[in-house]
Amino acid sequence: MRVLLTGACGFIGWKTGEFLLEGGHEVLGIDNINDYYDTKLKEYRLFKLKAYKMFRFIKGDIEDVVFLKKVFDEFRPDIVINLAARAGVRASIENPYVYYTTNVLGNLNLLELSVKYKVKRFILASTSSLYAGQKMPFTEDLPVNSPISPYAASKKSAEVTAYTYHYLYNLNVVVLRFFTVYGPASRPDMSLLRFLKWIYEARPVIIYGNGEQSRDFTYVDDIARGIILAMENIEGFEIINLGRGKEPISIKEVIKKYEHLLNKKAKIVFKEKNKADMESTQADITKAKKLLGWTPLISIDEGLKRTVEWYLKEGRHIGFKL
C-alpha cells in the first residue's frame, strides 16, 4: 500500500517507517524537522530511512494545507498515519499555541484531504495523558474529559475532530493512545534517554518529584507493530490503547536498572513535581489484543538493554545536546 507517514523523522515515525518499508509498503514521509529538540537525532533517523528504495521524503509542515494538497495530489495515499505532533507536557504549558496549530489544525488539514482523496484508513497517534485522574488500568471507554495540560487537551481535540470526520464522511479512523514510548534514538526530552545520558556522563540526574511516580513504559518496536496492525481490518472508528499493560515501573526502578547496565552510580537531584505530570499510568490492552491481535513482546529489561547498547554504540557519538 501507499502510506503517507507524517512525523517521519520523529522517534515513533522513524521506527514505524522502517517496519512499513521492511513489509514492502511504499512510504512517503513528511516532517518539518523543527528544532523542538536537537535536530541531529532527526537527521540520524532520516538517514536510516533513506537507505530504503521504497521511501521518499518531502520536508514540509502539516499546518500548510497548500503543501499537503500537493502531496496528496502526487502520492494519492491509501493510508494516512499521522504521527506529526508537538509532544511534551511541560513544553505545552510554556507554548500552548504551537500545540494547537500542529496537533489540532494540522490534523484537521489531513482529515479534510483524506476525505477528498478517498483514503482507506486514517490512523492518529494519541496519548495516555488523557487518562489523568482516572482509575487504573485505563480502558478506552473512560470519560477523558479533563485533560490537565495543553498537550493532552490538543490531543483530545484531535480525537474528537477525527470522530466528526468518521461520522460525516464514513472515514475509517483508528486512534491509538500510546503509553510512554522509549527505546533507541528517542526524544532527548524524554526521561529515559535523559537519565541514560546523565548517568553515563556522570552528570546530576534531575527527577521532578520523589521518583515514585510510575509509567507503563512501552518499547518503540512494539508501538510500531501496533500501528501497522491498525492499517488493516478496522472499520469505522476505534480508540485503542497501546501499552505494556503490566504493573507500571517507577522512575527510581528505571534508574536502578540503568545503574546496573552501565555499572555506574546515579547522582540524583530531586526537584519539585510539575502540576501537569501524572502520578502513574497503566494500560488495559484487552481491546488491542482483540481487534489487532497485538501484544507487546519486549520486556522493560530487554528494552532498556537495547537502549543502552544503542547509546554506547551510536547514540553518544551523535552529539545531540541535552
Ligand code: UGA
Given for the second form:
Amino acid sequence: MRVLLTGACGFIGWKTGEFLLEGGHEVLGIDNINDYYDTKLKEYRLFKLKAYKMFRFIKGDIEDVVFLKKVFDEFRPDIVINLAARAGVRASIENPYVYYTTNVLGNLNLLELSVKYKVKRFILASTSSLYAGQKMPFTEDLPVNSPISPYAASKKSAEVTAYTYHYLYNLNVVVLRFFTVYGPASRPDMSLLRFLKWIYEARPVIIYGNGEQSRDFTYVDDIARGIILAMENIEGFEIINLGRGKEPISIKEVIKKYEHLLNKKAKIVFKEKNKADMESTQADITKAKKLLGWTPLISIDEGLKRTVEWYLKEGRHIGFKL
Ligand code: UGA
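Please could you give me the other form, the form predicted together with the ligand, since above is the form predicted on its own?
So here's everything in the complex, that chain up top.
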C-alpha cells in the first residue's frame, strides 16, 4: 500500500516506517524536523530510513496546507498515518499554542485532504495522558473530559475532530492511544532516554516528584506493529489502546534496572512534581487484542536491555544533547 507517514523522523514514525518498508509498503515520509529536541536524533533516524528503496522523504509541515496538497496530489496515499505531533506533556505548559497549531490544525489539514483524496484509512496517534483522573486499567470507553495538560487537551481535540470527519464523510479512522513508548533513539525529553544517558555519563538524574509515579511503559517495536495492524480491516471509527497492559512500573524501579544493566549508580536529584504529570497509567488492551489481534511481545526487562545495547553501540556516538 501507499502510506503517507507524517512525523517520519520522530521516534515512533521512524520505527513504523522501518516496519512498513520491511513489509513491502511504499512509504512517503514527511517531517518538519523542528528543533523541539536535538535534531541529530531526527537525522539519525532519517538516515536509517533512507536505506530503503521504497522510501521517499519530503521536508515539510502538516500546518502548511499548500505543501500538503502537493503531497497528496502527487502521492495519492491509500493510508495516512499521522504521527507528526508536539508530544511533550510538561513542555506543553510552556508553549501551548504550537500544540494546537500542530496537533489540532495540522491534523485537520490531513483529515480534509484524506477525505478529498479518498484515503482508505486514517490513523491518528493519541495518548494515555487523556485518562487523567480515571480508574486503572484504562478502557477506551472511559469519559476523558478532563485533560490536565495542553498536550492532552490538543490530542482530545484531534480525536474528536477525526470523529467528525468519520461521521460526515465516512472516513475510516483508527485512533491509537499509546502508553509511554520507549526504546532505542527515543525522544530525549522523555524519562527513559534521559535516565539512561545521565546514569551512563555519571550526571545527576532529575526526578520530578518522589519517583513513585509509574507508567505502563511500552516498547516501540510493539507500538509500530500495532500501527501496521490498524491499517487493515478496521471500518468506521475506533479508539484503541496500545500499551503493555501489565502492572505499571515506577520510575524509581526503572532507574534501578538501568543501574543494574549499566553497572553504575545513579545520583538522584529530586525536583518538584509537575502539575501536568499523571500519577500512574495502565492500559486495558482487550480491544487491541480483539480488533487487531495485537498483543505486546517485549517485556520491560527485554526492552530496557535492548535500549541499553543500542545506546552503548550507537546512541552514545550520535552526540545528541538532552
Ligand atoms: C509520555 C510521552 O512523552 C507523551 O508524548 C505520551 O503521549 C505519553 O507518554 C503517553 O503515555 O501517551 P510521560 O508519561 O510524561 O509522557 O513520559 P515521560 O517523559 O517518560 O515521563 C514519565 C515520568 O517521569 C513523569 O512523571 C515525569 O515527570 C518523570 N520524569 C521525566 C522525571 O522524573 N525526570 C525526567 O527527567 C523526565
